[in-house]
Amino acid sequence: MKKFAISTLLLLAALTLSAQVREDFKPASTNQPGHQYPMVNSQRMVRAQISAPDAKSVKLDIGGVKYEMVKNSEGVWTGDSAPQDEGFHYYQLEIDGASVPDPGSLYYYGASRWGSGIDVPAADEDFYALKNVPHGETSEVYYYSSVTGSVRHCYIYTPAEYKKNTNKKYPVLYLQHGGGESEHGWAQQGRTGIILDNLIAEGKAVPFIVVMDNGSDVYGPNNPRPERPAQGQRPPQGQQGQRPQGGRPGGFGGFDFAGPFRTILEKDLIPMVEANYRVIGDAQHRAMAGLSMGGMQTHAIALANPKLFSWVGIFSGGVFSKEEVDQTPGFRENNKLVFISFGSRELQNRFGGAADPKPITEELGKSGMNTVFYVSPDTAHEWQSWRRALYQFAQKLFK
């Protein structure tokens, strides 16, 4: 009887949910050309579909939740998610226990793998919508790193006027991705080029160059990856991240990516950019920002070399405290802007028991520094928070 009652309740819940679903699904903008699925409706529910006649179980895995899909008589599985936050989400399908990309979606690099992604329409998506405005170029660039002893890959955005105004030099933003992602993140998921094109066309941002490098791929023949410590042991000195007041550690999984990436940045990346692009090569015209792990790298690098960047932004990756700024000679004098941002749901559910970043940033502002604290409404640790952060940050740069 107990099992029957539970089954009945689950069936009633499924029927209730089904009755509430609005059947106004439309193909996602992130689909492979010609593919109708996945779809999104006005409730921001995602509907996936795949043909797998021999499968015994298929689930839609999105937002940390797995949703059962149902097979029809032709072997086609269909399933809906609960409403999702606005913006971009990684997802995958689980077929008989194996996690696989959805063949209907374009592929994106996140969670340390290439997989599926979907853009859920947002009320404010106009700022990253493709428009009939002058467009810059986002180029794939390869360069040799003396630090790693290997050829590295990055993306570089140049504004629309760059090729026409050949006597002009430009400021540069070095923009870093998060953990489990790569240089593809800001160029693709972040829609950086489109955001900058729109801002520049509207006169809201000055034209500047953006460099998007891989902050995780910091090892090579000249810089081998350290062995992971045995379970229960601390990483060797210099391999663990340092936790500043109110901030987050500089490393993921016990490894400090900030130190090796700082060396690549200073010895290889910045010199390559300044040798090959028309840039103004001083700190006053150089900015760094990053999301999550990239924000932690920005934090560590800006404090380690306070004369390298005059404009810094941390998106969902910690804060600069007044104490650590006071203990870093040159940071206060050289800095033009400290920009800190989080999604509103991150602040409601601060991970790791971290201190509230808003009063820490306000204290720094009261001490005389130019600080901005931005909160993305109704988003968590996700790309919509970071797209909005870039949109706000870019309008304040180099002015």
The other form holds:
2 protein chains.
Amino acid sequence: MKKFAISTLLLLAALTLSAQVREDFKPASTNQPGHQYPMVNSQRMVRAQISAPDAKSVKLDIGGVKYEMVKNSEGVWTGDSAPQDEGFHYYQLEIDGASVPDPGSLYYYGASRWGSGIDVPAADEDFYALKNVPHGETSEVYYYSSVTGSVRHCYIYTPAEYKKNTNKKYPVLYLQHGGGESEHGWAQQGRTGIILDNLIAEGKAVPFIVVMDNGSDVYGPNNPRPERPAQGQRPPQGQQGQRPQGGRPGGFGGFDFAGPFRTILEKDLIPMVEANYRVIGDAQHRAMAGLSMGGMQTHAIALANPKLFSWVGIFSGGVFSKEEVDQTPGFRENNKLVFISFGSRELQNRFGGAADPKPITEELGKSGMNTVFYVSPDTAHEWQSWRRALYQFAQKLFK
Amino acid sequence: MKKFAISTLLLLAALTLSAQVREDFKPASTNQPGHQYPMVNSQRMVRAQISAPDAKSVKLDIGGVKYEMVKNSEGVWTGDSAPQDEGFHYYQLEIDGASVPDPGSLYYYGASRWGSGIDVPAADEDFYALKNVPHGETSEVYYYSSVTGSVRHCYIYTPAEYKKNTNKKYPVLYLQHGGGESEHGWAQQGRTGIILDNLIAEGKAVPFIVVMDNGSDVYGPNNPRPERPAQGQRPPQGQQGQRPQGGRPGGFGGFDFAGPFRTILEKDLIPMVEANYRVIGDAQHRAMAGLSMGGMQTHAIALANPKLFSWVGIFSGGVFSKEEVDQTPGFRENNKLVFISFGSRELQNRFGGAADPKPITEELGKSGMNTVFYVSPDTAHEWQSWRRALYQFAQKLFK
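Moving from the form predicted alone, what structure would you give for the form predicted together with a further copy of the same chain?
Zooming out: every chain and molecule, the one shown earlier first.
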């Protein structure tokens, strides 16, 4: 009886929903070549489809919600999500209890896995659209780290003019991903190279180099992974604005934000970059930014070594307070910019009653620091907030 | 009764098989970070595992065979394949009729899809192992093609010394993937950068640049995709040696091997590379090679424009016959090397009674051409054959 009532409710809900669905679905830009599904409509609903003739239940799992899909007579399942925010979202399919990537989508690393991703069209998507402008290069770089005792992998973006102006030296941004992500995040779903190419082509940003390394996997023979790996203790990278925002980051599984990654930066990564690329090797031409966990790393490293970076950005990962800056000799003198950003939905649903980051940043600004507080409209703790943050931050850098 | 008989047979087969299985399985090198499954044992059997508590049937689909997996009391399915060849294999899981990537593996493009891949350890895997040697860079490059009217994506490998020797110019190899694959193939599962880094570090290859473009997607506004796309007509990229090998390639869905891709090479790709990289821009310092369909393209383009490349390689994709060379003015005078390779299993199971490629190549060699005929031991139409072919070919190039 209870089952029947729930089924009826679901049916009614489905009917109500379907009555409102605009049938203008188009294949997502993030689909595999030649694939029609998943699709997105003008309400930003995601429609997934998969052939699973013998399955009992197939669900679309996106934004922390699982949507039932429905089977047709050919064994093909189709289902729609509720409207999603603009921009990029991780998702999976659940087939008879197995959580798997959708064979229709391209794959991205996030939520501690390689899995499906979908880009929901956005009103401002032009700034990260691939265009016929001069393109820089995003290179896969391997380098040996004495800190980890292993060969590490990172991405390095060089602007289009880098190859031509062979006597010019460039400033560098070290740009970090979030928890459950990796160096692939900014290079792929972050669209860093495309955003920078477009900004530089329009004259809105000065050309600079971007280094994207892995701030989570800081382990190797010289720095063994702890018995209870930090990886497993980290909260999954969700899509909704439920992250720490203000003040000092707390637990995060005992992960040391200014620990091994700071040492890798100081001893291995920055020296490798400055030895191999035409780089202006001083703090005034060196920036660090990161999203979420990467922002917490930026925060911790900038306070631990205030002479390393003169330009710092935290995207959805906390703030620098006036107290912190005042307690850190050299920070104020060396710093050129403190950039703080959040998705607007993160500010609405503040995590655990954390302090409002806006007045904290304004107080720092009034004390004489150059601060920018940016809010991404109608987005949460998700990539569209961070693409927009990079777009804003890049225009302020090294000027 | 029939069902019972089949079940009994399957059970007996499973018991027979399991009696022989060595329980020394280890996680594959191609697994997602932190994932234990899939595994491989010393018999080169692949063991997959996935949680699918509500599924009726889960299969491991590898090498053209589907292996039944078995559910335990926690709803976790496990299953073993027969022994596989050494090297890289595409695979999928089938869950209640849905063919999906294994959430445990990294993903690769092949068989016309992004899906699971697994590297089976090989006796000679040292040549493609990541080591602490000077590393070149594999860069993602976007360029505008007048032929397609679109911005195209390719990978360009530059050797480690490229950044240091800023006055030195380098030879270039244009290296093409197979049918159902893309520019990602050589950059990822082909391990091109790693193979070259190791060869150059050991002094076995001269440093050169490698350009990996997409030879299948040659379409865009200026060259619209045909109504019945060639993509869909191509045979899937299998793992067993069932490919055309000798003589002129036949149908392949009407795909023109020396068509749009030749024009892209001549008008857009080679000029872009020679304008942006320090390259010796003559045929004597320009090579082309490809696997399977990419070999057929190399064959067709080298015969259509014999002055473009002085060094040519066909990996599992045909031969150059003495007749073809004699009928192509300029080919013999311009050519420095004709390299032909196959997996040994391809030669054993020759497709459709095609001519034996070895005597054809020997005849060409006796006529005064510099030829190499290489056979990869105990491999089929698969990546281990092509990694080994590249390893051999690279040592002969530009010397």
